[in-house]
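Only one chain comes next, encoded as structure tokens, the form predicted alone.
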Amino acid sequence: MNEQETGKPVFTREVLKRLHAPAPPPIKDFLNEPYPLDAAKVDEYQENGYVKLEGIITGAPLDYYRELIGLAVGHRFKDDERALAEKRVYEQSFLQAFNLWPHYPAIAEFVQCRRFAEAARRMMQVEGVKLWFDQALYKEPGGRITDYHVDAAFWPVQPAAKTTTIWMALVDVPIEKGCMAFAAGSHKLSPDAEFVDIFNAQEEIAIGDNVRHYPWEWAPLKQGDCTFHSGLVYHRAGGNNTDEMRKAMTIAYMTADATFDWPESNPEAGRRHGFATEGLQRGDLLESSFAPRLLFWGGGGDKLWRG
């Protein structure tokens, strides 16, 4: 059976080889080039808890990775034949392809690159950056809203204020396709994240009184644009009211001296993410091959680390 008969890509050996092949030199060069980040954008991030950046990835690199990430997402969900209505409520918000980088070396080059890690370092205002995880978030046509939440409440990582996520639009993402919205300034509400259980939602979760009064700002993006948002800022996304897939790629980062610890509102966070926290005790430095150090700035220069 071929792609024309099934409507899905066929994952031949050649296709899978592409997900393991290194990027061409011009693509690698682009990923090593620093993004021209204005200091005013860093100040905006610090003030609002999020910031929008134009053209974090453009041209041939965008085309290259949009296709590769799409192949990886397709491969991850190749055996899921359920219609959108057959999925549980949480799954109707998006196809969540978690941690592609350990399985697809071609995606690892993208996820661990200097271009994104250096921007994350500047946003967090830290010397060293570690990867926390990546996830592609594809919202199907007709996909529901993504309920409001704060990321750090799901993560056994402290300090929560020194975590950040890049959310990259691989296609144009206007409001009607499910772009993000942020409660500007809500990252200053508390250093301890509030757990909002979006996993077991049966309907849209009403925004809590503690963040209702913050200005909720929508962030439509053109392809190649991104947002960075703090692990402590409340955010949500609209539904996809178009007939096209919303395609986004995210990478979560933490300061290099982050510890294994969790918010009091969600002790279960300490039992999740075993891929990176196995064997750690509360308060330990979060060291793992699944949370590699990407960038360290100091001693008169910067170094890119792999591991």
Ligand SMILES: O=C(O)CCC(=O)C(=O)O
The other form holds:
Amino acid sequence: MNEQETGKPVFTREVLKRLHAPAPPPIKDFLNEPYPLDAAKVDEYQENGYVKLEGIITGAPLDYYRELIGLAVGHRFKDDERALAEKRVYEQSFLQAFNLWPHYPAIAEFVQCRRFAEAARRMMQVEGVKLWFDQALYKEPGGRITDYHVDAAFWPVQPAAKTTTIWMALVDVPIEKGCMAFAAGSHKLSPDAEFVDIFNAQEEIAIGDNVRHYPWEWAPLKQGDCTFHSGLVYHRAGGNNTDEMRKAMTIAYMTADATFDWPESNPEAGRRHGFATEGLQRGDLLESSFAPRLLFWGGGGDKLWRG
Ligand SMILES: O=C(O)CCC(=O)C(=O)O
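For the form predicted in complex with the named molecule instead of the form predicted alone, what are the coordinates?
Full complex below, order starting with the chain above.
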């Protein structure tokens, strides 16, 4: 069967070559260009634990990466024939395409770019930034809600307050398509994030008493807009009640001097080893070729970018 008959992309050599090809010069230039980030937005992030930014990616670069990321997600899930209802409850929230960058050099260029990393650095108010991971999160039509949780509880990374995620809308994501919602200010609750086991949920997890009464703010986005959210802010997402895919790309960052560690209150985080933490002992600097340092061009280059 060909592409028209199946409705799914066929991964010919040509398609795979695109996922390995460097971006054309104007796209590269865009990725290197700093986002004009207003200091008031950084203050808002510090205050609420999240912030919305318009047009982090626009025009041709947005079209270019929407298509490429779509191909990478399609490739990752090419052998998964299951209907939504056949999946585990957690999987019904989204197609989770974790760490695309080590597999597809074209995506690596995007994930490691200066434009996003510099904005992350300013949000976290740190000197240097390391990549933690990327993941595309495509919520299928009819996809269920994403249960409330706090990211830092899943991550063996300290300090948790110096971790952040950019959540980029590759298409318009209004409330009915499953946009994110944040418990504004909840990042100040505790430096020890509480582990909410969304992976084994059987039904919607009731929001805990500790964060139920925070103002939960919805963050609908236009394509190309993004949010940054702290590793310590509680958040969730709505279900996708449309017949179109909710296409989002996320990149998680940590401060360049982060260590492989977790609070005593959450031993679960220590069990969550990945490529980037292989061989590390608790308390080690989180050094790995799977956690490349971004914003490091030598000669204090990152200082030139300080806003
Ligand atoms: O995209 C979603 O539905 C949830 C994303 C999320 O929880 C995150 O990026 O931390």
